[in-house]
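Shown here is one chain on its own, the form predicted alone, set out as structure tokens.
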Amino acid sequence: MKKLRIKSIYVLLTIFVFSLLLNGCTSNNDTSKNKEIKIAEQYGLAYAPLQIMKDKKILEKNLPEGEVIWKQMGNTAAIREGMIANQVDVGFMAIPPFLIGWDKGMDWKIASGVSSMPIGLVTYKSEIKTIKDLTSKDRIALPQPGSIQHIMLSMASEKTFNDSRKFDNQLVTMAHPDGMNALLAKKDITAHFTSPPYIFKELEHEGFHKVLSGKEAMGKDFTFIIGVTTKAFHDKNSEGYKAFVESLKEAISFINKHPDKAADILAKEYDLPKKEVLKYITADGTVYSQEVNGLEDFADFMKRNDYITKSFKNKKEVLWEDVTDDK
């Protein structure tokens, strides 16, 4: 009988280890699964840091034991139905798309700022001085309801009619180089609200003219893209989360550092000459920081005006620990 419990005990124990053994499997599984980095990216020189990022493979060597996953998406409305799937962890747009999303009840916040750049309204037509000087006839294009280039427009149509939805119905959704196609050819549209590349490649154009900056709309300097992740990845992944951070502050800071070198990258990735590049990358207005100018601006304006509902009562409701912004 006494052998017959030792050998029970023997067994119970034998189990208990195994199991013991299996669930480290198990964990460790998991853990390596938690270094997974699904992350989604956009296309135009605003992304510059992104593109330095993947092509030097910072991420990877700040994080050996992970796994990158780069995505390209067209838009920000792809990028969020992405993470609410659980297919994004990591996303870059700018500051508006992101407060309509978190108003509505998207568990995410700012990592980091990425990029400043000079954003505008241009025309051909030589009539067309101001946004005073817009017809009802006028067709503007732009990303989409909600993007920056909106709010910016509308900003300026507050501040100049006292009106912030006063060009809503002549604006025309269009990605930025059809955009810029349909105004070369001066085609359905009379107006672009668009970026670099697109802005600066239309004023070359003789006639071409910009009638409003998203400075003056604003009325001071501002973030156009950010890092944003989500709460799941943030928890869950802290460590892919700090080595995110980390290889955007390194890519941002190679831009800076050495922006020929940069240039040579970017030319590549883009398919546009390197002289073009480097003219861009360092163009007055663009500024490449981790820093995040201009939040609560977008967010009272977006909540006076209903773009959004409801309003932050401090930042930690919407950005990460140690991210930089202004005060």
Contents of the next structure:
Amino acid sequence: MKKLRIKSIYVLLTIFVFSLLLNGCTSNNDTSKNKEIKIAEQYGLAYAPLQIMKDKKILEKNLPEGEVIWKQMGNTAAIREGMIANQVDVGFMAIPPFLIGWDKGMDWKIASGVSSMPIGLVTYKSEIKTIKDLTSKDRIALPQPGSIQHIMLSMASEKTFNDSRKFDNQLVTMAHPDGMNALLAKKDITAHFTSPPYIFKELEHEGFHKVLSGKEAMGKDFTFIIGVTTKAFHDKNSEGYKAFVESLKEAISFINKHPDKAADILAKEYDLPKKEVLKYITADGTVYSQEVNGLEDFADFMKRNDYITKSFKNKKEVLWEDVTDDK
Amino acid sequence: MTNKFMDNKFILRFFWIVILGIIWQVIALSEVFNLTSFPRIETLLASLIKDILNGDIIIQTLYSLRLILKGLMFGLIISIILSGVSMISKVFEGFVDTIIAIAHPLPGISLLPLVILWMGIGERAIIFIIVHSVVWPLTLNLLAGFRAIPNIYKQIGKNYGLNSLKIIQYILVPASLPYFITGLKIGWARAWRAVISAEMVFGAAGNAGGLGWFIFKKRVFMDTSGLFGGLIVIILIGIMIEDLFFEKFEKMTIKKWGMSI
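Got the form predicted alone; any chance of the form predicted together with the partner chain too?
Shown next: the complete complex, the earlier chain at its head.
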């Protein structure tokens, strides 16, 4: 009698576990339910148009039947992995991480530019004037290898030392806020390659100065953040795709036309004083635009230094239709 | 007899590895998953061999192993002291119990932000994390080992006229050795985990960085097969230590003494 009961419990348990497993299979696969848009964003002023879009519900307005799902992600690698796993339709990142994914066979293209930012390398050591003054003991914090900050540092070291990998083993991977705290502590990190608002905050401190700007490293202006979508999303949900690009356009022109109102919204979002936000979004070098700049320069540099194995012959290989870029 | 057993074990292990490899390959070839996230075995091996040939993976593995050995040594010394002290004095026993209760549940990685504040991001910080993950399980095991020794063993020793030092040397240490070895095994596994996760957060701590940094770099450059290469190295080292080092050590000691089968 007792044995029988134990047996039946086992049977029930097995059925239970298997039904859970099967359930998992089905629910995992309904990735692109026709009108759903899953958008992954990161944190920072460069993503301001997304905050505007979210706050003013612009995408919801342009895509009435659609369902918009926002996902906050910590870093670019996670967004990329999410897009491979079909959990993210639209992601935002800099051009180098996009090119790395494209090189590794990811089926995705650039849908739009988002912003250009005055990024740069900051230090507190007065003896460090240019990157020539960095010694092998100096540790440089940046978000991660392969990030735009890393590629810009490599560009500058290629120009200065003819060796793009000179600092590769002195890097410390840190998210922007951690990197800023580490730099301000003046302990192990002697330099930090970062972007607004962190770079502005660091430079406010006495003795902190910029060693290298992104523009100097690149030799020209470039787009910092781009919007990328998977081919699956672009092809299967073309309505959603168009609505997204259109909404981004509206959000960007809202910031450019009404910086004051935009600052109101963003101040809430970032928990910063409005005056500060307004100063940041109208700062020199901060541009919100859908144009994609510097794509070829990044690709050439990364190909030349083996960060990627192939480059594109025609920009149509990496840009969706109707994306404007510097010719 | 023993030799045959050894051979058997290796053949068995090899057999199962081959079977698992075949299953892997079938899944990869079926392309249920994206090839960038589930690469074929030949791609994995090719990228591992490439990383071995250009020396990257070897230098970084040795670096990690050096950190682990250092951490394990410190951890071992601290554990022996802690458990020894708590065997001698009831007051200290309470202290050690309390500190284990406080510190043991804390994963090393959750201490990272604090460790960065206290000691920066150098090698010392990683070793601190390793020591933290090794010391508590090792101390617990040593204490369990000491406590499990029947009092009668000590009394027999006294009957033979051994002094305290001799009792420790000939009775307490050998009798608690099975616990000690188990503790060491757990400590070793914990140390591996600690070093890999700490390196993935810190980046290159030394000049080249360790295996965790290697894996992290592979991730951000989306080199999935290279990433698996790093994992394979971790597995191989784990098997080697388990099958060669610990097995030998057990055979030389507790198995020879008939304390374990």
